[in-house]
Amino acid sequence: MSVNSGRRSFLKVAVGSSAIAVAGNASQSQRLQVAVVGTGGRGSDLIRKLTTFRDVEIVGVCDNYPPHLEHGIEYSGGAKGYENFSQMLEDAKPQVVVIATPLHLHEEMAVEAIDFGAHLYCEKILAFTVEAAKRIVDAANKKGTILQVGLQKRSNPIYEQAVSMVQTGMLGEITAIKCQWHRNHSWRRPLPVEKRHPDWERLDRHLNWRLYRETSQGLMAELGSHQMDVCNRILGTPPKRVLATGGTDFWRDGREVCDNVFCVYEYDQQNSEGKPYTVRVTYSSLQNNAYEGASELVMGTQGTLFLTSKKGLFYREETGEEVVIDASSGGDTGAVMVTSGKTLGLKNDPWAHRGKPLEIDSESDETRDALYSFIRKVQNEDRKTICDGAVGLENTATVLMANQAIDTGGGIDYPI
């Protein structure tokens, strides 16, 4: 396959058209009554996106921290604010509930919303434990609830294109995947009071809930969930096993979750002849070095995909004849490969195998597109959302098995 400018342009147009089609087919039907619980940073972002849809009305916002609740009311355009979730359900009677609370609260609120009769958009990960995620999914299935989990890369056209490229064989057989989410930030939010204030610890636990074990599942849940979902989607299956390590080695500020994690997942696959083989996925998340940021690198026998939220790059693999390596050459740069009577240079330069890439571009707003897809599913009474309960449960199990491996120091098998 040749990678030329015409093909590159086609992919740009195809992805762009997909995004425009999603944004341009808004329903003229009756406005959905939506309530949002959790109006901190993430919840406020969801509220702002929801106000851009003409077929949505935010009828209530809920948070037990007054400054956050005030923001939610403001961003919603004046929706009624509540400190009590049950009261909001009773008074506002929403058709849809959006959950953006700390993770440990997901199960209780999700099940209550489902029992009330509302459809549910729940931020990732679905629940604090695999068992809790199962209970949410079981409740939704029993009630017929339309459920979507907030794994935004499911709505990104770049990742849709990447999955198609893998499925059509453009990459050949997948060899390995490398994922990372690297940042140089403590993850700690500033508090409105000094440390000597009597309410400091309570506020810290409330606002910095991501840093403590009783409320958070750490980096794997908050960041790794998105990227491991990409891997599961590309490989078409959850992992069979994971080895992982991590620690609190750099930000020693009283937090209880890791500030760096490194994982190796194993996936069962079959080659073109139907023979089994293993694909290994490496994942790392750092909080003291942001080099290369967040990305996924999918490596196959015929090509490599470098993926980010705004751009994808496809590099065709330069494959040649089957080779026999001359043992006398060693493994250094410039080593010699002998094949079919020819002598070739074996290049270890990391840039040597990168030709001109095929580019996949998108100006997609992942969060807005994910919410829009969910809204359309509710309007059409379609339970098969882009990230339904089954996907959410699989994702929860995938990331939590890594945390268990870190805690136990051993390999963990897929738990469901």
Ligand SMILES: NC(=O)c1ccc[n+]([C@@H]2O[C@H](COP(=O)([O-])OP(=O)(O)OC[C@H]3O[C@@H](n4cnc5c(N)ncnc54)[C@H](O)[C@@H]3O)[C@@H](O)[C@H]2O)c1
Given for the second form:
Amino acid sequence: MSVNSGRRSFLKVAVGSSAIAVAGNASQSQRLQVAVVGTGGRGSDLIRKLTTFRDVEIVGVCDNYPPHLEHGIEYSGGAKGYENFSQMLEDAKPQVVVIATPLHLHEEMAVEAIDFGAHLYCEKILAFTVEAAKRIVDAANKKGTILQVGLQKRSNPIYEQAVSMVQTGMLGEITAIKCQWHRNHSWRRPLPVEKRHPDWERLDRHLNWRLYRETSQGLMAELGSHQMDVCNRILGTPPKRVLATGGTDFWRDGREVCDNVFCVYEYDQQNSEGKPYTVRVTYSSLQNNAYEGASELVMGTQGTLFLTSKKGLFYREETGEEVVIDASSGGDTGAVMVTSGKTLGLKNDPWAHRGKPLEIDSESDETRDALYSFIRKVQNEDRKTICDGAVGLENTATVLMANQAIDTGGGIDYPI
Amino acid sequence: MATFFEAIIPHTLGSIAIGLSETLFAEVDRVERLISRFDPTSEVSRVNRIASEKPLKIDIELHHLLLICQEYWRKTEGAFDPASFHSDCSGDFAQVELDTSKSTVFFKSPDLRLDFGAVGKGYALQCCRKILESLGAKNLLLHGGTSSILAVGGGLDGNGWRVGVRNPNDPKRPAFECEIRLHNQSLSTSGVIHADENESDLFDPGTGRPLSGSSACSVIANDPVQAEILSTAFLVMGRQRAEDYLLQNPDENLRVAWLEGARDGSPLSWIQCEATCA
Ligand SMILES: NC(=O)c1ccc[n+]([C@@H]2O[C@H](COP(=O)([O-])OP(=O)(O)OC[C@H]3O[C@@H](n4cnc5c(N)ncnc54)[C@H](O)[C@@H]3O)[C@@H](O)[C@H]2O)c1
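Alt. form predicted in complex with the named molecule, vs. the form predicted alone above:
Let's see the whole complex now, leading with the same chain.
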């Protein structure tokens, strides 16, 4: 439990998963043989989390960029390194493959790993196109592959808690969600060679794959995917429609993907009387201002949830406090309205609803817990992972429909 | 690390300055996420919570860092000790059991916790230096909270990055009274007391009590981890034991300055170096 002394909170819950923090004892022979492809930023992280499980053995790491491969080998504690994925499969014969390569390579590698007979942890988003994601899911279903997609908010207890708070009606009817991932960050990696070097272009495409349309689906795939997954989960359904706009407006450095996107998604919901209504979700991502960072604001008729990966805050909607009108002062007390029988202070002050939140804290490492859960599912031969192929496919479609909307355009020109 | 990091990047690297600084700060954040005991989701927090239950398999980088710490804990005879008791701030790294072949850590006492406060910034700088080397960035200054500095290259004029060390007794005097020039070196300064505090935030791991007095110690080393660990350890040891340490662990790359905070003349006296101090 975490204690936050010196700070007033009327109620505080700490959600955590210390029970699963200690991996079980396993003899050498039972250790699950895992291979990781893509040992860049994310792959290195995954390798390091995997090495903290006693019942996992990393039998191979693969990357075709030697400096990254070196890191992979080092972090895995000296696993065998490969520059070619097929060769790693053939030679290391892993039971589980973890894919952390750039997006455009997910399909090819996933299908190969599935055909080979390995279970699969594939980084988000599942694939570059919806069709490719379907092909992966079909292949996995046919083969009986245990598949988990790396949308690791699925393993974060704060979001678990948020979903149950919504389901139990603590927020009343959900009417809107506002999500954002705002950073002040170019997204461009510095390269080990200068621009005039003959290798610059090749290295730039390789290391800055996120910036080019041939290899990347941009901000919605890289950042928005996690948060749109949260929305689909909270609302219990994929969206039915999206309006979106975006552009390359600030970082004009040769990149092809948007550096800012704004989307409005529409979801079908039913109110407590079973009547249909629409919930709109706004999503934005910026790369030149970081105010409120990566967060989601879930708005309901009875309350609001402000969610981040390490802390959640729940605010009850204030209905206003009763105001006693002092007749001697002429009854002129400023912001006062008269309702049927009661006099309530107006609550249009933007800070009025921000008092005394219920705090939700987490002590858990969502990436480690996501892998831990996946490893357990593989050991138990359970295909119902916390983020399975169906979720991965739905997420891919949710994200890519926004990109399509941006490309298609729309809107009304001024003047009308 | 609850401090700020700053990178000073010469205009000659202008075109990649943004990407470079983003990469460095991302690396500092990564190290923080690994070793911060204040972030409940960090690997160190996980260790602090459950490493006394049974040997815990941990991240290889953290294990490696613990081995480095263990070596300095031994060499400094406990003056540097990143394992401290919750109850009284005294330390005892002897209670930490490391198994290198299995990459595990075990606390023999449930009251123990790891605290990398006296090595974290240096370690972050060391990690950053690896990245800078891989990117071929040859001239740049990076510091954490001004007290731990990594100088890459020799500064704008090639004569060394110019840094000043403050008189701990008289922080209003100009810092450049004591000027040091750094070439591909690290400098770490620890002071018993900060100007705006009345009790030291440094503890003697032997007694669990805060240090007293007004000295400060600056260590220049090739390795920022070594510089940071020794600058604190030497203060805990006191000048005499620090000098003994240097005799027993000869290292020609180390330069160690002792600041007693005398009000007249230079407050800085070098225990080991040839100095360029004004
Ligand atoms: N779940 C998360 O929070 C999260 C976070 C970051 C990245 N990701 C995902 O992880 C994936 C990788 O992202 P990253 O940030 O690590 O990128 P990265 O560029 O740091 O790493 C990708 C690695 O793949 C290697 N690679 C490229 N082509 C290869 C090939 N043919 N064979 C073998 N290796 C090859 C590259 O050399 C590089 O080292 C992406 O899908 C990304 O969306 C997920």
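Between two forms, the rigid core is the largest collection of C-alphas that superpose within 1.5 Å. None of the values given here were measured: they were computed from a predicted structure. Positions refer to the first chain, counted from 1.
Peer 1: Taking the rigid core as reference, does Gly409 move its C-alpha 2 Å or further between the two forms?
Peer 2: It does not reach a 2 Å shift.
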